[in-house]
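Only one chain comes next, encoded as structure tokens, the form predicted alone.
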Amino acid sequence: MYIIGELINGMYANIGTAIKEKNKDVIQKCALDQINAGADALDISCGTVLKDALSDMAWLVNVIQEVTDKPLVLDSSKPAVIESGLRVLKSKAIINSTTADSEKLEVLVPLAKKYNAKLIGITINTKGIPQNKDQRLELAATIVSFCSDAGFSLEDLFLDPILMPVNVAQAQMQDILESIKEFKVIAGPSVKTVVGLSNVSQGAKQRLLINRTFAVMAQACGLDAAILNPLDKDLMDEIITAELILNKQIYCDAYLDAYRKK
């Protein structure tokens, strides 16, 4: 599965923190730290309470390619926030994200054609969260024939059914699941799928076993990548078992080091 480290995010008071104060080597350390972890990119965000989005955007992008060439996903409900950090990444390029209203579709799709940036569409549009596996197919619909009527290639798309958190959706748990295998019947194989995983368990006490167990689901229905913190362990061991016994890696007795390494 392809992993997407969810760390560098405004959000985050260390990070919040030192983007204010321009201290890269909080930055550049946990892009690192998650990288070593098994990271194949980055979701990077300002959060929500900084003043001057653009230019903190265009900072952390060159920060962090100070030290890595892997791919960045760009996490801002605001293109032009966006595409500060595009103008100034010099490796490959994830936009986070467009819904299926055409507003966003009609600036984003676009936008990630200017910059050869792959892009997540997200389930959700101006009427609100899906309540069932019928309104997401159909999100996932208008999203795969925007982007195929504008040129924008399949293989480039990542189809976010919403997760929600268990603690007060419990019952759309089945339909999202369901809604990640059936996503594939929309426009073949090359759509790609893509959860926030860690959304699952907010505000549930058992946060780390929620995220862990649905992963594992979630890659049996064919889940291709997720956001999620690699620093931990459990997880990122369950994820790479799941993959053996969805007979996607080749056995052997120290296959955990051997994923790792690889």
The other form holds:
Number of protein chains: 2
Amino acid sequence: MYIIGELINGMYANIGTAIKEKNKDVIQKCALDQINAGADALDISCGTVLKDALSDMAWLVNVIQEVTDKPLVLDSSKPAVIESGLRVLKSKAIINSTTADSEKLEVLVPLAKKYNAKLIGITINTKGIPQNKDQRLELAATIVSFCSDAGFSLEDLFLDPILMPVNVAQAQMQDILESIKEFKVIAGPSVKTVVGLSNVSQGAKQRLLINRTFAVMAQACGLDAAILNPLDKDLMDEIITAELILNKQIYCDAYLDAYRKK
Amino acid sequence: MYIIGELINGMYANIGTAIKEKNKDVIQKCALDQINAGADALDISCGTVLKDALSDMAWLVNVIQEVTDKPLVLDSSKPAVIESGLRVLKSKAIINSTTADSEKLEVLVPLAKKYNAKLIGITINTKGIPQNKDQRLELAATIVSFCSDAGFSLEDLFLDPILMPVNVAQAQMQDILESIKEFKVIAGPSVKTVVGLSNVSQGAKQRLLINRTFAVMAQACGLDAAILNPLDKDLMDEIITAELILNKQIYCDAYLDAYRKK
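Follow the form predicted alone with the form predicted together with a further copy of the same chain, if you could.
Now the full complex is given, and it begins with the chain already shown.
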């Protein structure tokens, strides 16, 4: 599975302070810790303080690419903030994210094409969060057909079924798992699937247990990528073991170490 | 998921000794420990020493039903040993197991009918272990059609895809997961699926991690039952959490305790 580290986010106090104080050591250590734990890419968000978001995003990208050339996932609800990162990023970018709304798609799909970036499309629109699988598939179809019409390769598209907390949307969990499978039915096998894993346990008491259990269930349903905390060792151990069971990682007694050193 | 405790097996040294010495305290404690940990039924095997297997099986059933009326899973390759348990058992029985061979089916299906027992059918025959999903489905179809012709209700049939160790049959794991889903396609939704979980990690170093990861992946594929060690708390926590995600267990902060006290 493609692991996107979630920890460089201004909403976390240590990162928010580091962005404010332009303390690049904190950011670079957080980047390297996640990569050493198995992250394939890093999500980068300035958080909710938007005063200096354009310059903050460019600064984050610059300090992180001093220490790694892993792909960066530029995470903002503001296309201008994302473009501020895209302008300075030398490695591959993933834009996080567009919704299924045409005003979002019309801005973000051309932006992704312009910078040769991948794109996460979340199955949500201004009407709100989908309440079942059919609504998720309908929104996915909207995103997919917009991308196809715009000549944006579906290989570069990640569909996100919008993962809800199990303690508020328990009846939707199976629909979300099935959506992960069925996105590939409607869009073909080249489209990727992704979830923001920690959403599933928001407000729950057993957060880490719920995160890792859902992750492995989603892998069994074909999930390609997840935005998560790679420093959660139990989570990573289970994700790596699921890769082993899915025959994506060759068995040896030291398969956990072998994966992390890949 | 329907949890079948695996620990009352003469192959384990403590149980083998207890059977030999007719020490019922050891057996009864092992039964109650598993039930208190969440087991819905108990697998009962005398082990490989067959000298006194008929009387041993009857003794085991009798001492266990002194302390519980949970269903017992009578586990032997010898139909006479199974019948020795069936004769004295007062609660519901599950016969473990028939293969897809007609000489087994012709004995065990009538035996299950005679004693109103459920039956585990393993997709294996004298030609050996199936090497892919199609072979598993073919053997499942043989078992299902024999049961249908014999008037044995498919609701009382558990199909077992024969779980192989990941370190020797890694390429078959995905076929096994898909077989769990597809057994219900060929036999209808009323048929149950079961695995002997600990097989998946035989000979591997990370046994418990592999067991619990596979269990949760199989639950995502619709697995109904597993024979496993319910005293493995991490395993049970994840199985219960998967039940929560599948909306089979209502969310509350204390859902783990609530499940065990059910």
